[in-house]
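In structure tokens, one chain follows: the form predicted on its own.
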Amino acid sequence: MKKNVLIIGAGGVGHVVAHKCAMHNDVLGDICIASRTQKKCDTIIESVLRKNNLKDSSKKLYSRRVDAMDIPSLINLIKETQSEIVINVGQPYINMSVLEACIETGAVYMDTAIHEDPDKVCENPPWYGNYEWKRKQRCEENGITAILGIGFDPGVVNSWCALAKDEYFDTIDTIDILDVNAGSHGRYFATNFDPEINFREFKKVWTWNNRQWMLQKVHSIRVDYDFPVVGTQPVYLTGHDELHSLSKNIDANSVRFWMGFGDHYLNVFSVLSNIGLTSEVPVKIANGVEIAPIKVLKALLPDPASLAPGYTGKTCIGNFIKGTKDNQERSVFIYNICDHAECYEELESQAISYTAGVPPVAAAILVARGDWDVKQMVNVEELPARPFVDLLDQMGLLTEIIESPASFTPPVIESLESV
């Protein structure tokens, strides 16, 4: 049985994940919490004590500083904590070394994101193949489980991918993945995680369809859906992390993602692009240093974790799943909803973060328990999706399932251009 937690990463997305492991650390033992800003732990610490979040005072709870591209330092982290899982939540950009350091540890691997060169946006895909993948021989030879993009999506996503197949159809056609967030946060522009990630999405958009990677232009193909609780709600053809183990994993003929945007939003996302705001190439100001006009942005943005207090309204996150079962055609929409003030009264978070911080802490959990140590890089729709499910079902997220819901039908998708 795998014990002892470290939790790599302060942001809104680990200060759920260390609420969570401390509800749960009668099976998951000590947790410490290290980034590079060791004083944004000591606040997540001082936020799960307030909230006497902590179920077994006799485990530990502590934090402390690692540069996360630093592999010694990560390596040696793990071993003074006697950390057998790592659970990452930090930018993108630092999988590759933390991942490494659970290789030549032992210790299990988790992410919520894929990997990111900085200097690299929106390779072509399946952008799994450009980095992770490519060690999961090793991870194989070593006994090592890695579960990668276990969030909200991608994770239970993907999930509910599995279970799909495993329960609902005997084929599958089409699955699209639609992500809305009915809530307002008061602000009058913020990005609901870390801004430099959030805008690097909207450089390309690679979609799957038809069998084929396909190339579109952002925010260029619109869908209105009737969303259950939330209403009708714009949605946008977006590229995501999750089709580029889906297309591999589950035998489909399209997966696509789609994500909710207000046209405020969309507004604003436009004028700071059009003047230069979004680029992560840098220049050259006055006095000689260079900047990412990106990194400007992010610092003028508000924090993503700053927005919980006062937050209202609910997210909707769901697959619109089309196949046959038994020779007959069947839809389903399987989903969830989550309140963003309810998240923050049992928290003190926002939805976006939680949705995306409790799905780790569940895998950690069936990952102590046995059940998901499988000793190898995996996906998470390669791994058994019930036990997963029903444990969110107890843990907050309650998944939903909508037999011949309301039709979800975007229009005919022309590639740009395929790989």
The other form holds:
2 protein chains.
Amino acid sequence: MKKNVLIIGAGGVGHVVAHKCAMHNDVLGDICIASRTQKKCDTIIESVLRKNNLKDSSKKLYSRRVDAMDIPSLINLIKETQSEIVINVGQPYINMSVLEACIETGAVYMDTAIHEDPDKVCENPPWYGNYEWKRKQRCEENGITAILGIGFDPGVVNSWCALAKDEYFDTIDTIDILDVNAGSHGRYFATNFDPEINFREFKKVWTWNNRQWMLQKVHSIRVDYDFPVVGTQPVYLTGHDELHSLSKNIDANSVRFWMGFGDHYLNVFSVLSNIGLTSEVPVKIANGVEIAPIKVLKALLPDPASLAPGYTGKTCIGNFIKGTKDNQERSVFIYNICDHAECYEELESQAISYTAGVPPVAAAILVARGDWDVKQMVNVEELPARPFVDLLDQMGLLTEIIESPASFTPPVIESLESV
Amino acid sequence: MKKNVLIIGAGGVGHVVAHKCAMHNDVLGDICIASRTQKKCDTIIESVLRKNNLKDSSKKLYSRRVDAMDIPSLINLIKETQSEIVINVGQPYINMSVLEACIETGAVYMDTAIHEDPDKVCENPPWYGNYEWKRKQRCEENGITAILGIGFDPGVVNSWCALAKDEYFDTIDTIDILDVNAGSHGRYFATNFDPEINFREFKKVWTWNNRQWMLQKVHSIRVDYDFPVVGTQPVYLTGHDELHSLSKNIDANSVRFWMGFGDHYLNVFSVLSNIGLTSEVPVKIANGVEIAPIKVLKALLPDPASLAPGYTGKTCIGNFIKGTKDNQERSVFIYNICDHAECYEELESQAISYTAGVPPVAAAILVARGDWDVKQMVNVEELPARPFVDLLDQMGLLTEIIESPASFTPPVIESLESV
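Given the form predicted on its own above, I would also like to look at the protein as it appears in the form predicted in complex with another copy of the chain.
What follows is the whole complex; the chain from before opens it.
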């Protein structure tokens, strides 16, 4: 039984992770939230207490300041807090240093996105191969449990692929992961998580199609899909983390990711991007100061955490999977509906952060119980799906399945570049 | 006979002023270009020499570095260069210090826009009353010729109002100044002059309507007008410098300004403005640096001077004037057509800078000749129009007049705010 959780990162997802850990601290033990800005951790703790979400008040819930790029500091923090589980929900730039600290201390490592080098955008696939997977052998040698990409997407959607393979299909042809936010935050424009990270997703589209990597232009391939509950929504072929492990671990011809965008969002994004405002390459301004435009844009856009009060509507994230079972063609849509206002009511968050923050806590519980404490580095689809999906059902993220759903039929995708 | 010209400012308009002064240096004498960045002055001088535009090679054409906010430095520069005429085409923040240096040294002062305090945007009208006109009495006492707003608009359009009064009308009802750029620079988005100054025009719309100042929302009142040569173009009610003197000096019921904008321009401007990127109010970014978003936007947008090569199409700026003559209703459209590519051919510029830069040189010639050396502070409509208009005809800016042109009929304008 592992216990005591160290949460690294105090953004919107960290907020949800802290609430959910506190709601299960009888299993998880003491909870420490650490961030570069300790005040953000304390604000989250205030929210947990305000919502009465600390289940066992004999357990500690407290904050620390940490520079997550500084491995010795991280090692000290893990030891000092006696944390056996580390949930990394900071910016993806810190993954490799947090992972290293876990390997050194024996703590369980989890994250929700692939490591990124701030100076490199959309590297060649598979992205895990450039960073985390290089530590696979050391994790195995040291008996380290490292669960990569255990948010919603990547995370739950990967587990649904395992579930499909285990329970629904003999062979899988295509997996199309569809992510749509049909909610409204009432602002002119906002990103639902860190804009710097958000916009990096849109630089290039790598997709796994007919068993090869293909490169596409951003927002160039659109499909309108009739979702359950939220109705018909436009989604666009987009690059995304989970493709980089699913392409390796799941025997399917195509694994693609599609993100929903409204016309207004795309127009604003197109303007900002064409002007150069989403760029991380510094420009020199009149007084000689150099600054990355994206940093200024980030300062101007609403703090994603500030969107939660008053956010209305629902998200729908689902896997449209086609294949065969018992020599019959079969298609299913495995999905979750999450309501922004209900997330706010439960823990002062919104559905984007909620869907990303609940899964790592479910995973931590499975690790604490021993079910998922696998002493090696894995992606989520390599772990048993059923206990995870069932636990999520109890924790607020219900998995629903439609047999023979509305057909999802993308146009023929051809690569713009040979890979 | 006054001579020797000091040009302050080495942007796109300074470029044209330098070329045109050089082309008339037999009258104007030595030409010095001064700017905070001396290299920009030298680049302009290279262009003048490359185009063989230095008429009398026995006269000097040279550069100096100057901080135009520093009055003692300006006084030294005027004395050292023995300049009797100063053409200020720098940012409008420097007007009052350059004017002061002229009053102190006896030099003739000219500018092409109203003074602005960097921290105040769209102050209460009339704008001249807040700054320049406070020096009227000192100019008169010291026999200083100061010609305010002698670009195209303000400038030529003011002179056309005087011309209308002198030669075309007994009474004037409405003056609608229409400014449209029907050219194409081929870039995604660019401003034709300093974006910082450009966007300040769009913060509020002050308009002189039915003999009172009215406040309107930006880009909220549109008229499609059938222009000569460039055809039908949308124009929007906009605030502009010339209204602030014409409302006082010309006996007309309404004097309004309309700027042409395409849908793409308005969309981009709307996004940038709604996000806050056109703001001069500093924001704090992650590392604690404070920066005004407009400075970053300016660094990203094309340098207006870089647009000139390959710029195609034409500008049309004209005054639609309605009134009576000999007890008959009369309407005229007094206008100029300027061709971007021809401007580039003549002096490596484009039509926006050309139309703004030629008029102050014409004025300098009229001052040098004595016609306009009025020993007081004036706006352009207070000076005899005919010699100016005739000289511009010879210098590349032809005035054309249509009797009974296509009707310009704005909707009823009501003030959003009592003034």
